[in-house]
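Only one chain is included here, represented as structure tokens and corresponding to the form predicted alone.
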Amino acid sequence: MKLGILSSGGDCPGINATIRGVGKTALNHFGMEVVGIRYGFQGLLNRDYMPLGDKELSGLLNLGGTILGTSREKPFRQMLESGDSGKLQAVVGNYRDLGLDCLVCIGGNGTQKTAYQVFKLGLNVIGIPKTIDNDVFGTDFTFGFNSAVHIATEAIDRLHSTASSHNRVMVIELMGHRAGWITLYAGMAGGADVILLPELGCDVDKVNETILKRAKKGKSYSIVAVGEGLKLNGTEGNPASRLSKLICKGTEIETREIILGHVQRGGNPSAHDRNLATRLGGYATEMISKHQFGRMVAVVGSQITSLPLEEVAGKTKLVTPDNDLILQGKRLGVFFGI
């Protein structure tokens, strides 16, 4: 058998470990041939690919980014919306000309949705969920998430000393689009006093009340972790900057904002993500050997399993108010915005 691998969407720690997990399992255990498709689905349209042998797959386990490159371009959506059947058939033709028996699609929500569209064209596809946001439906965790949480937690840890030295409020904005998983996990792990998630919303007056109550108890500083997708007064964008001004005005306590940004997506994967990526990649290759196509590999509990791409496509996994970390955080006195 011959399989192709592509990575699509935003980069994150662990993609290379997954490519290695798929490729080495395919080569060494199943005797398959492996090629890498460059720059996501665009590479499948343009026939931009590279062979992946033992040499190319060596040294990838701890390497950040992706050796195949990635792209947020959505050629399939554009083709489907425009009804460009010629390009769609070109994709099918390129897949067959390369002699592929399956295409492994490593990516987040958008990638899995596109993978399902490719599957509906009659091509064999397997999806592997990746994103620091941890918002892919159907899997408890995605690789990249643990690494991002470690980075964000370390940043919050470092803010405690400078905040206490100056008696300041520190507002740190963390990534996640409309999903607050990084903010929740890093906020709790880093001992944030206020954790504001896009899913729960925010009452700024209550945030200010919480910070003032802390000050009256002799707690001279506060750490506020905020998800980048949080809406303030009904609008999105720059929540840390806007919230910092509102807190300073409402409490008269010196406030600073920090936007951690793409640092959360860069660098080497954590040990947890290296092992998770290896397990997901190996399981995906085993599924290919059994001709189990049109499915996405997933983590459910402590087990690696899979589910149909049809059940995943177009869905997002968000934080719910009954999450155990939120419930325990409230028992500890953490304020969640409402």
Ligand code: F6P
Given for the second form:
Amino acid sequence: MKLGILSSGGDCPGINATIRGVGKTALNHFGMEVVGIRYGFQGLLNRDYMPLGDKELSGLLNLGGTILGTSREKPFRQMLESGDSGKLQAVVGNYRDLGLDCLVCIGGNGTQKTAYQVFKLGLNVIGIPKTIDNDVFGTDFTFGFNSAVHIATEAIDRLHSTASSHNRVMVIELMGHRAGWITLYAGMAGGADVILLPELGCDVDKVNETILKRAKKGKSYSIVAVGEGLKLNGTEGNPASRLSKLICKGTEIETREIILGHVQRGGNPSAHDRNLATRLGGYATEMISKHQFGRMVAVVGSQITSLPLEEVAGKTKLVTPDNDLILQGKRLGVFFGI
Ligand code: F6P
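Mind sharing the form predicted together with the ligand? What's above is the form predicted alone.
Full assembly next; the chain just shown is listed first.
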């Protein structure tokens, strides 16, 4: 069999470990051939390929980013929306010309949705979920998330010293456009006093009350972790800088904002993410060997399993108010915004 692998959407730690997991399992265990498709689905349209042999698959386990390149361009969506059947046929033709038996699509929600569309065109497809945001539907965890949480937690740890020395409120904005998973996990692990998630919303007056109550009790500083997708007064965008002004005004305590940004997505994957990538990649390749297509591999509990792409496409996994970490955090006195 011959496999094509592509990565699509934002990069994250662990994509290369997944390419290695699929590639080495395919080559060494199943005797398959592997081709890398560059810059996501765009590469399949533009015939932009690279060989993935033993040499190319070495040295990838701890390497951040993706050796295949990636892209947020959505050529399939544009093609399907505009009904450009010529381009769709070109993609199918390129898949056939390459002699592929399966396309492995490493990506987040958008990628899995496109993978399903490609599957419906008649191509054999397997999805592998990836994103630091951990918001892919159908899997408990995505690789990249654990690495990002480590970085974000270390950043929060480092804020405590300045916050306490200067009696300040430090508002740190963490990634996750729609989902607050990184903010919840890093906020709790870093000991944030206020954790604000896009899913739960935020009453600024109550945030200020919480900070003032802490000050009254002699806790002269506070750490606020805020998800980048949090809406303030109904509008999205720059929550940390807007919030820090509102907190400073409402509490009269000196406040600073920190936007951690793409630092969370960079660098080497954690050991956890390397092993998760290896497990997901190996499982996906085994499924291909059994001709099980049109599915996404997933983590459910401690097991690797799979589910139909049809069930994943178009959905997002958000934090819910009954999340155990939120319940336990509330008992400790962490304020969650409402
Ligand atoms: O999906 C991962 C993510 O890092 C989000 O957390 C963030 O909103 C977005 O990507 C940023 O995308 P870009 O790198 O295209 O600016």
